[in-house]
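One chain comes next, on its own, written as structure tokens: the form predicted on its own.
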Amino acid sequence: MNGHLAILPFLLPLAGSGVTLLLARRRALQGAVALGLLLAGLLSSAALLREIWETGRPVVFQMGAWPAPHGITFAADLLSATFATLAGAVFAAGGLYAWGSRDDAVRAQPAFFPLFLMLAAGLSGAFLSGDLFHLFVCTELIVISGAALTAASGGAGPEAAFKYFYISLVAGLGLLIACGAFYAAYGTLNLADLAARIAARPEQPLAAVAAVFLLVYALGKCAGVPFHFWQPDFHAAASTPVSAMLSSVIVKLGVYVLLRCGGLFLPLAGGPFRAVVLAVGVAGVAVGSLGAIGTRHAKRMLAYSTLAQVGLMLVAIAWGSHGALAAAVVLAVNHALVKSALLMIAGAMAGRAPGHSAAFDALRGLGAALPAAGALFLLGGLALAGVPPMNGFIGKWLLFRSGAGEERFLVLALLAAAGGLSLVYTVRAYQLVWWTPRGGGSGASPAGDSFAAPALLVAACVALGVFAEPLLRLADGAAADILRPDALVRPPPPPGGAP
């Protein structure tokens, strides 16, 4: 087994973020190397997934040859290779759209790139985190990265990467208390070695302190309700490839980290951790939901639905089942996909558009000369609805079948009146853009962003949705991986023994 392979989907792009600062003067090369690297990385998850499905063994890597716990651990097992491969896939997506972009804030920032690449980095190595303090280190790479990469977008961009950095900040403080607590009461910060550390002493006081800022952090990394607030302006204001990855992909940070401690140790099975966890899932659909139907403006509107989509895998969480938890990971991988595509579809739409706005106003009758786009917005907001065949139906059907079989009723009849509220304002976008006549306004822009990264990101909706076993075995595995973690929790060698 090649352990090196827990380790590239990190060091790639940490490498090419160096590598392409300086290109800084060599603007096409600079995206075609990002790009290059962006595709290695994704690459490189695959071959990790593929090594870990095969062997049925995860796969571990000690940085520097220090034995664990002592050293930096690097740690893949199902959860953390799909969410990595997940990454992998939409930062090459975005990648490409970058690479053709007409956006200033993206062809006139020297540093974009470097950035974009830092920002992959910090992701794929936060998935694969063995410790909770190398975690730390990776969520700060993201939020130094993604702040920067939002100021630079000119305009409200520098109040939006405000209010990102600010939340990020408390979000990461939390974690810094909890890894304090916890290597105060356990001296240690492995995962591995902390969730049987806490197995054998489950008394030490200090966990629960620490549980919580933990569970502060999750929900501040994935925008749950009150942490949601950043979220519509930010999306307005920072450039189509980084709101893409930040709104389908970098929020899933904290569904993953609520998935991996969950299993490992946070009490989510039972108690007041599951409680609220459900009642911030629940508080996003609705918030969501309608913020999404309340909003005239492309991005913010696709940005309230991420809370509501959110709120439907911390729902899955909470409740804490097999089949909920296998719901969650469908639910994650599809919502990524589907919500980089529209958002690029957005802002390719609002490029077109006067003053480049997102705007329903602004776009109105736009895309009367683009029905392509159109009809890959459409097969997107399908996606997002849930509507068969589309791959957003798969995970709901797993969610609901799970929450009938443990009789949820009232909270599924909520959750389906969120998915109708969905179908609404995401047709209703199809309709102002697609159908209704232009009017008096000037018409679209004959040259703009490239419809192909959406497209192909599109395409992987339709064959998820149309050939869904794969995903399905994956996210079984995964499910079963969160709740018997012993692969993944193993005694440490001892010192000085062989890493």
Second form
Amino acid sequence: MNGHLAILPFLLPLAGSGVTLLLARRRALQGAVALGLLLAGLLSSAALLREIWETGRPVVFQMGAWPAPHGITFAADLLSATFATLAGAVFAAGGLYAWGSRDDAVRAQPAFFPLFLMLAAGLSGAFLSGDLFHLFVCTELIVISGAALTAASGGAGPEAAFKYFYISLVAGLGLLIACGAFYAAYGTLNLADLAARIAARPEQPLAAVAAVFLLVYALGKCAGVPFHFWQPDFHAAASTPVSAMLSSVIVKLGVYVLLRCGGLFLPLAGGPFRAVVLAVGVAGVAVGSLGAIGTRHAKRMLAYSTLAQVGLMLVAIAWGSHGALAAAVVLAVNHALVKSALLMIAGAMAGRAPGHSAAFDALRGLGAALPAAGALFLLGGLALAGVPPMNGFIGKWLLFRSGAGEERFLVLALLAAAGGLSLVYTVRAYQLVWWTPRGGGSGASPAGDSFAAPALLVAACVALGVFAEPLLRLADGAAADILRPDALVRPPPPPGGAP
Amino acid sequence: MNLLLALAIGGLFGTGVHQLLRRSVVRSAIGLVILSNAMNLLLLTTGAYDGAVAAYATLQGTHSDALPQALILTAIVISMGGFSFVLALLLLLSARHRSDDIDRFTELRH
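Starting from the form predicted on its own shown above, please give the structure in the form predicted in complex with its partner chain.
To see the whole picture, the full complex is given below, headed by that same chain.
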């Protein structure tokens, strides 16, 4: 039975996608079923995480009982279960937000919940996948449902979806090349099997090609700097629940793949891999921070800040020590919670603004009637900047400790400056929306989306900041799992007879 | 056979990338299709021609590898779905802007 836990976080939303499609004419029921299944997905991934934590062993499931190297493997260790639980939590909050949303792109769109659940299924499936090709399939599931959701957002939605879809398809083709090259070189696509074979024979000529394309794919997915141009445009156009998911947990797919496969293709790429990832990370921190300062649009500002935060994680991955990898995991968890909460608050405020615009000119002074939302935004902004009582501090502290231990002070100074900048832009946004008097603008509507979902997420941020120890121990275990790729899911050898 | 496949993959790749980078979105969508076909051929070379006997058949001889064929089948289905979505988007956008020039798609400019 326990093996089945590894597929439930994938299967529940996937089944829900079909069920909610059948319920397209009964909208109230559709939303309730979707929310229920997202919560069930969260509970199943939390149960999976608990199982792995208590037994100390990964949970492996072979689809259809086909034996390991050829059949499709679902494999969950501490790292993947942590990310799956994170995805489950953020998607459940996103479902809650969408359930009560007054936005026409959500409410009047019968295909919204089916696509949203498919997005959730694709992400959990990608995190729990033990097979490179299955990762590709889940990626495409994410890309197609994410682009369709964006295209249905109205306004500039189709254009943003076009941009996002093109870049993602090309990144997906990169993963497909990597699959082909790895299979030609090593005759397997099972991650654990691949790790073992690469460690045994790292000098295969095609293997370096595969590693490069895998790197391109992962950087494209996490909006690393030369591949980031779709990101801010996308978030200005997509509806709030969608952009809150794509900027928080979906970009973590690239981070996860780098963490997971970093152990896999480090024997091939080694030093150059670290140099490239470090350069991309530092560039991301610089471009993201400056872009967020320079923009006049709340959602764009948050999207640029995602570039900077992902840059921090890439720097941690490039350093690659145990402490730095644990820092990357903590940063990923924190950023997903904070960024989805902030985007939901920005979206809920934009829903009250004239023309539903999230530009600062439209939002100015709008928060006077909503001081509680302002408090949430400020708490979220502090968490993003890494101010001590909040969870963002824990991740940055881990990163700085591991960087200082290896005397990388130049990069650390840049990261500290970027942290200062993030404090500047979030507090500036807070002042513009909640402190500035509204200058005679009309058309603001008093009613809008509920702040319940972002409040829950911010509460989780505060809780993880004050009681940080469980997360720290989890990240410690996950980092240990990354550094021993051969101890990862090593499935039992096939009984023989497999072609 | 190997040389022929290698030349075909290289040719398709080059054409695909060149078309993908065109300013006309229709040509660039065609480039996407060519690229995905190059990819399918690439997967095919990773072992589908290892033997002449169908996989799982109870015949004598070297069996061909079934996995690349399964991979290609999946990739074809996915790229078909993705491509039809791209075409739908293109139809919408070209009707809206009365052009297929990517530079005319300006709704996201700030």
